[in-house]
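The data below hold one chain only, encoded as structure tokens and taken in the form predicted on its own.
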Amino acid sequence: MTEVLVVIGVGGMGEAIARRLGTGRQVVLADFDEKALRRVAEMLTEEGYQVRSQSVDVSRRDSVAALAEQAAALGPVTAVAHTAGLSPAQASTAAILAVDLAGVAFFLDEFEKVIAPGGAGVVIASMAGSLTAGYLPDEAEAALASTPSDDLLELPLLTASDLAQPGAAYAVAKRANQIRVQVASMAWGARGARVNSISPGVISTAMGRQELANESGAGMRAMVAASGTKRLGTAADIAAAAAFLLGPDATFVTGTDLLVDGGAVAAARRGGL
């Protein structure tokens, strides 16, 4: 039977995935932007890939279970990529959160009854929750970590003042992702299957080139020139972390978070900005 990659999200890091990963499998593309979904549903299917596109709101737990229980009709489900998310220049923090947060929790949650046994996940995370970790409270931490699902929105940590600008509330749910990734793998691996996050830099997406042009903007650029590459990332960097989680090669690898942001959070933790 033909095993069934999914991609969560069809902007340029899904769809880079769905690319490079789709080959000799049936790809299951899932996205709330039906517009945008058809558009590289239909590009991938003129290039050979076998694709069925289904519509989704990763903020609705109803929605991502339906998800999970039609790809899994379709075959074993051995491969996973949540790459949907809102960014701070998109988005009011109530939706980020309810996307972002949320949205990777029900994923955890619905894709763990379905994932094949040798089959994996990733989570498009961020470097703005490697660059949180260490400062929100242990408590804080451990709230996000263990929360149900369904419970998590309601926390109050996450009604504070301090997450009224959506940049923070953007870096607190990057951060949850990772955390919540970590938590997830003991249930994943009692399926025999793995589940990592990965933490990207600045993109070069539209989504990222947004942001750039955003206020923080600045910020970013510094990160950038401050870090060891110098260069904005790409689609297809991301691809190339996603290929090696899912893959054979990290068989050992589950519960962790690769930051692949060419060493901009080094930079600014170790002095370089």
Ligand SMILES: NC(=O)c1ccc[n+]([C@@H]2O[C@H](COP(=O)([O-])OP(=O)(O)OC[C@H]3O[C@@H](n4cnc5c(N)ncnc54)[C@H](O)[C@@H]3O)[C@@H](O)[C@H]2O)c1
Contents of the next structure:
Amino acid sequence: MTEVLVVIGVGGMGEAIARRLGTGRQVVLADFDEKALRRVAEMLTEEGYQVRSQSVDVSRRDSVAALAEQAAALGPVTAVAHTAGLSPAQASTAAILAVDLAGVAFFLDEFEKVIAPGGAGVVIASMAGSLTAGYLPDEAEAALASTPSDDLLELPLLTASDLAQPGAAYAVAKRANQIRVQVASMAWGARGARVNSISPGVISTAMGRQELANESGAGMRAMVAASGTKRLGTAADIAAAAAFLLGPDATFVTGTDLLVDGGAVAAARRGGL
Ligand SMILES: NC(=O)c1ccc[n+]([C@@H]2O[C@H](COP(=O)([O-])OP(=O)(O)OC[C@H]3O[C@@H](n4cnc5c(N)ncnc54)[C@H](O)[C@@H]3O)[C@@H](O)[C@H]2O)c1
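Form predicted in complex with this ligand, following the form predicted on its own:
Now the complete complex, all chains and molecules, led by this one.
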């Protein structure tokens, strides 16, 4: 039976991952933006990929569960990439927490039930999460790790006034992604599967360009200028990292985060920014 690759979120990174990893697989594309879904599905089908598309809202557990079931009905789900997300320039604190934080938790729960033995998953977190690591109190990290997914949005630390700014909510959500992936690696491992996160730096997708044009853009450009690579990342840079983590060279890699940021966090932490 043909192996199934599920790509959730068909923005810049999702499209690049589908193109890089979809050959010879049944590709399932999922997004809540029907127009984007149709556009990417038609383009990849024209390019010869075997594509199905499915509408999903990752902020709803039932929607994610339905996607997982439908994907598993097509064949063994051996690779899944969760790239759906909202950024501070695009959304409110509430929407960011629902999609970027709870959405990833639902994904980890629901795809754990269908991932094939030997399969792997990858969640796109962010360097914003890596920059937050070490700054949240231990109790906050413990709560983000252990709270059941359905109760996450009720956590007092997420309703605090210091998360009123979408940028702060995004940073905590992305740190939570890294933590939840660590925790999920054990349940996924019990099925013989792996799961990791990737934390991208500034990537020139629609989202990345919107952030660069926003008020946070100057700070992001300063990080890029100070970084070892001095360039923006491409969606293909992230697809290459996903190919490694989802592929046969990474069978000893699970429950970890791969920072793919061109050296931006190193510059921020060690370069005196
Ligand atoms: N672009 C960057 O610079 C950057 C940097 C770090 C992290 N990230 C993260 O990478 C991931 C992918 O980002 P991208 O640059 O490809 O962005 P993008 O905006 O191009 O794509 C994101 C996709 O997610 C979809 N989406 C949003 N909410 C959804 C929901 N509730 N249900 C289903 N789909 C939903 C959107 O419709 C869109 O197609 C995101 O999680 C983002 O936070 C991006």
